[in-house]
Amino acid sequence: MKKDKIGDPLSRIDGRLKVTGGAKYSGEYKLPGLTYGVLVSATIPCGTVSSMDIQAAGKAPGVLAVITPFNAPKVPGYQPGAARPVRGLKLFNDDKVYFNGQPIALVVAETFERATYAASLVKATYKAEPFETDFHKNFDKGVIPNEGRYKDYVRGEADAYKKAPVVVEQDYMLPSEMHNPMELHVTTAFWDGDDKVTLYTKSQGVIGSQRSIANAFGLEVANVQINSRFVGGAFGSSLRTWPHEVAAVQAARLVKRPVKLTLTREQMFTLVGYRPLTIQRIGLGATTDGKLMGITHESHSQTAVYEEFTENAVNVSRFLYASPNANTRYKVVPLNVGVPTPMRGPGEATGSFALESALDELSYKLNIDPIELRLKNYTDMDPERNLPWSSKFLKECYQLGAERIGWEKRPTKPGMQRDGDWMVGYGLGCGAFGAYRSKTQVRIKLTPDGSVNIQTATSDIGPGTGTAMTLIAADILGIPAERISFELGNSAFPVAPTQGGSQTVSSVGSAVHDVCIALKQKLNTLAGLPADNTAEIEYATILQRLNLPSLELTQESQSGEEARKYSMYSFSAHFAQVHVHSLTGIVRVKRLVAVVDGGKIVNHKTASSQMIGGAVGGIGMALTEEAIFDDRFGRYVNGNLADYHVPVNADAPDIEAIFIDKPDPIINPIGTKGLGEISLIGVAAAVANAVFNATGKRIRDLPITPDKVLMT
């Protein structure tokens, strides 16, 4: 009998469905009586809506309702005194406008085309107020976030780097970056009576969405059903329930029919978050032989005036390298913009660009190889928490990456290697991201024909969650993967955490592991064997002999004391080789080697794909992606996929993913730590550092475009 094991390159179990069109996404459910919702956006950045003329829209063919702040049914969770108040923007609850593009009306019609036409007929009159969208102009208005965990951090002496013999002090800028997954955000909602509602929506966490909708409408959690089986990319844009999802539910209750609300690509730039524009200052001080004496990392990033968004942009500087003195400062700048949200590698991707770039600058100032400098400041314990690592194989990452990229060919002086008209350079950027594990429940069912069904309410935004879980179950149960079906994306299934923070395999995988062990023990007991029997038994035969229609178990799995005794992180080292054209300034990433310490790798095939995808995102951060704002009108100039440049095939080089593949002995029974975030963290710095090695031009303002290369 064929046996599939953890580590095998199992093909995606849902791959055929996806490539043949059999996978149904949230916008593809054709419900009886389906109607269509289209949002109307504000055209000012700040002020109030004085009045709205909706007569023409309301009389347009096929229109069922036009919802505005002046006639909207009240959402209980939006009201003062709500038991569980909804955070963030509350659509149609009042007449206030906080940013250009904020929805101020929702048209519901029999067809999408009719709803779109009617939406164009809605006219609004505003009382405009002064607004602020210019981050640089308002930089000095940055404030320490309300959350206490973002207070200034000091280990040893603050700003001690200034006293060191060798000092690097520089500013680094990262523009706003948009998620832009292929699948638009779509929510289809319908009510069953007055107290039950069902949604098909793009969600990274159906349990979180279920609770959010229940809180908003004052419903029992069990009376809210969320379905999100397939998600066409998210990168963090679906980590929360957005106002348009609440609006779809609100509209469906009003018209008493299913409502499908689809965001346009332009609305995706303003309504589902983004990586915030951030300026960071790094100060590094070192001895002449390369030992760090002090690290200071300061960050200012934009947020919305109506809701505060924060992320761990400075935290990586507290622990990644040994330094007796380290301090960080973090502030946010409230502006009339839509609220940011976590984006792949949230905070750490931003922070690592600044830290790893500054460290590269220090290596040239000291005339020390960048790898050697990192080894001189390697940490065998977490200096921030003063705890041992659960596992750390970053030295092995350096070694393997250097070998594969051909680091020995790297010129020690910038601008010394050429290939015709192209200047050649090599760069390194490292990353770290917390290895998390959350409480998860999984249900397993064995039937007499020998097939196994596993259910849990996790989501899958693309990495191949179902495939990894199937492989874990096949390994533990000792049966072929084709006998196992794995179901997810349904809030009626056992509780699972949101897919974010690279925790899914660690959390859900541990629960799958544990429930499979429990099933084997139960079968052993039914067969009259010791519960810990390891000899092979035929599961189906036991059920048939006992005349059982099935055997079903639900198991909960969670971490223990280890989270307080160890510091748990995944680590990565990204090596880039770039070519920079000497006449045009065009940058081409020719090779990228990503070496990862992510614990035990469950499926090398899908893990490699995940690493390559993250690396491409890092190339976009380094070279192409930038949301451009017109501060005269408070709106994006390039809010579309024609003018916002995501990396395409021509930008993606030969990307090689290498895994240390050593299990973490502490974090969970499988030993996996997570890959999704560190696949991107460090890539932008590696590319920027390679550009400097090729040209001698240090570009600290991303993205690295030809004009900056030529003008620097």
Given for the second form:
Amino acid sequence: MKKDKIGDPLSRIDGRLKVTGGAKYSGEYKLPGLTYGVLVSATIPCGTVSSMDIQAAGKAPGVLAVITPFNAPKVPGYQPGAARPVRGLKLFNDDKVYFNGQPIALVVAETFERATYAASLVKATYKAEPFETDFHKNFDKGVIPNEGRYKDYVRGEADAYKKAPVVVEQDYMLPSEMHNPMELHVTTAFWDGDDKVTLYTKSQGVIGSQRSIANAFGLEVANVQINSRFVGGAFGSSLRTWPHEVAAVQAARLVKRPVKLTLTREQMFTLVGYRPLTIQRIGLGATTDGKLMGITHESHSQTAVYEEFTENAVNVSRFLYASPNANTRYKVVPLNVGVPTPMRGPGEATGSFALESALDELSYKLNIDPIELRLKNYTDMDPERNLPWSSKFLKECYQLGAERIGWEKRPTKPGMQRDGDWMVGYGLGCGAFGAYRSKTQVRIKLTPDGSVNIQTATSDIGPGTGTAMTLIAADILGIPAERISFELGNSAFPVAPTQGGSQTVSSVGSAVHDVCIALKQKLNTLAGLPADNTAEIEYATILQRLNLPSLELTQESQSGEEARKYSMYSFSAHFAQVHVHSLTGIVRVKRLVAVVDGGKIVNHKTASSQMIGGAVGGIGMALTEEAIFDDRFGRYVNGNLADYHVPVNADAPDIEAIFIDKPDPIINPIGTKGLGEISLIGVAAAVANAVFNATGKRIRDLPITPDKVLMT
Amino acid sequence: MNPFQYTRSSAASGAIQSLVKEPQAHFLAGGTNLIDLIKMGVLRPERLVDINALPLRGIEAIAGGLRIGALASNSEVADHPLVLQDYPLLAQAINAGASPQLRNMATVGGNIMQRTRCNYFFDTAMPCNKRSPGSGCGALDGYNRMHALFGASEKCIAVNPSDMNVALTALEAVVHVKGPKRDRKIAFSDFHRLPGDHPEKDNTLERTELIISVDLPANSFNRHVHYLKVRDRTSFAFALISVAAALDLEGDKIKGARLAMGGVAHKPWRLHGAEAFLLGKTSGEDVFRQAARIAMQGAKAYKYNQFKLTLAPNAILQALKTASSLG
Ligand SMILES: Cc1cc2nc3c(=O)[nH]c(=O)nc-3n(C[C@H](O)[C@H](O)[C@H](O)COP(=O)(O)OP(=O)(O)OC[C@H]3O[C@@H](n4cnc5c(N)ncnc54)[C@H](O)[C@@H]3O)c2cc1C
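Now show me the form predicted together with its partner chain, since the one above was the form predicted alone.
And the full complex, kicking off with our chain again.
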């Protein structure tokens, strides 16, 4: 019998469905009586809506409802004193406008076109109030967030770098970046009576969505059904339930028909989060032979006036390098903008750009090879938490990457290597991302024909979760992958964590692992064999023999003591080779080698795709992506895909993903640590450092567009 | 998007009459620009007159040149053997624009007529004299990184976004148009206009006139040509600066030169001064550098597009170097 093993390059189990159009996304459910919702956005950044004229819109053909702050049915979870209050913006609950683009009305009509037209007829008058969207101007209004892990951190002495013989002190800027998944955010909602509601919605976590909707409408959790089987990319933008999803449910209740609410691409720039504009200051102090004596990492990033957003921008500087002294400061600046949300490699990607750039600057000051400098400050334990690593193969990452990219060809002085009119340079950027494992339940069912069905409420936003899980189950059960059907993206399935923070394989994979073992044990017992029997048996025949219609098991799996005894991270080293045109300032990433210690690799094929995708995201961060505000109006000027530049194929070079592929002995039974986030963390610094190596120009504010190269 | 009427015309005269009758009617060709503008609420047409059934797709040799029908797709033109043989500059320019999917839909007439990509023009919540005369120029004191260096006015500093137009200017194309009363020819450099006090008018075509074809006169610029486009990503982005360079070389003697720039003015910007300077010179980096300096005379930058004052001459130099095969 053919067997599929962990580590095999299994093609996506839903690949055929996806490329043939058979995969049904949230916006593709043509329910009977379906209606269409279109949002009307505010055109001021702060104030109140003093009145709204919805006459014309209401009379437009096919219009069923126009919901505004003045007539919206109350959402229970939005009300003061709600038993389970909803965090964030409370859409249509009052007349306040906190940011430009905030929805102020929702039109529901028989067709999308009619709803769109009627939305254009809604007229609002505002009482505008003074607003602040200019991050630089409001920099000093930064506040320390409430959450504990963002409080100031000091190990040894604060700002000790200043006293060191060799010092780097620089500011690094990252603009706001938009997730811009290919699939728009769509929610289709319909009610069954007054206490049951079903949603087809773009979600990275159906259990989280279920709870949020239940809280908003004061429903039994079990009475909310969330479906999100296929997700056309998310990168973090669907980690939470957004106000417009609540609005779709609210509208469906009002019109008593299913409502499909689709955001426009322009609305995706304001309503579903983004990576916040951030300015970081790094201070590094070292001895003349390259030993770090102090690291200081400060960060200011923007957040919304109506909700605080925080991320791990400075945390990396606490543990990635050995330094007796390290301190971090983190502040957020509330502005009249939509609230940010984690975006792939969230704060860690932001932080590593600054830290890894500064380290590169230090290497030139010291005249020490950047790899050498990192090795000199390598740490075999986590200096922040004073714990051993569960596993760490970052040294191996440096070595493999250096070999693959041809690091020995890197000029030690910048601006020395040319290829015609192009200047050539090499750069290194490293990253780390926490390896997590959350509690997960999985249900497994074996039928006498030998097929196995597995269900759990995880999501697959693109990495190939179902494929990896199938491979784990096939390996443990010793059966071919074709016999296994894996189902996810449904809140009725056993509880699984949100797909975020690179924890899915570790959490869900471990639960699949455990439930398969439990199933085997049960079958062995049924067959009268010792529970731990390892000899091969045809499980299906046991059911046949015992005349059982099926065998079903649900198992919960979670981390234990080890989570407190060890510090667990994935590590990466990204190597870039760039060409920079001397006359036009154009930067081309020619090669990118991404080496990752992500523990055991379950599926080399999808894992490589994951790494390549993350690297392309990193190239976008380094070279092209930037959401630009006009602070006179508090509006984005490039809120569309023509002017907001995600990298295209031609920007993506030959990208090579290399895995250390050593199982972590601590974290979970399979030894996986996580890849999704780490794939992006460190890429931007690698590219920026390569640009310096090529040109001698240090560009500290991303993206590195031709104008900056030319004018630096 | 507002509801509108739709008519498919089978004859040019009928299409033109539809526009004469209805002041809010527009010709619809590939729709890649027009439909976007309708979706954004920049245009609110009462009727779209689909001209795709008109027999204006042909690309054919004519006495003294090549005739390209207004409805020939950008892809058809860029791939046409006669274009590749005699006007490779045009093929390069077209292929530097948009994406393959868009070039398959986009037509020559529509490309000539495409509106500016100025962000303030596209966003109805911000001021723009071109979209809404008298509302002010959002870009003048705003985010003007993509904006003009030459020929702008206080009313408008937007640029013409087309790549194809830059090559057509350099190649001295002639636009043939048909109006309700008469047909006429417009030299390409007279087709688009500077904004002055009326930025709402992009060009000199009357609203009811239909572009029938674009004629390219025969020339000897089919060997030493280069279209250089500098943009924020490798493909599928509008030009920060683009340069169409064509040289007629005898050995390294410059017998003729054509130069035009994109991304710098409300119209494709022909560099007559630089061309005249190059005439009779020996091709070489120094000469090209001087030509670039001449081309930049009179340039005026704004807050965010200062870099263009450096990038533009560099791009001219690089385009000339590549065209002359110096690298
Ligand atoms: C995302 C994106 C990126 C792009 N990138 C680039 C780029 O990098 N470089 C570039 O050059 N272009 C670019 N374009 C623009 C593209 O080239 C134009 O949209 C296209 O050429 C327009 O042609 P069309 O046939 O689709 O015109 P339509 O949209 O049908 O029409 C445009 C205008 O021309 C008028 N019109 C059309 N035909 C005639 C005629 N025969 N006579 C009179 N009036 C006529 C219409 O009434 C309308 O006003 C891009 C477009 C998009 C959407």
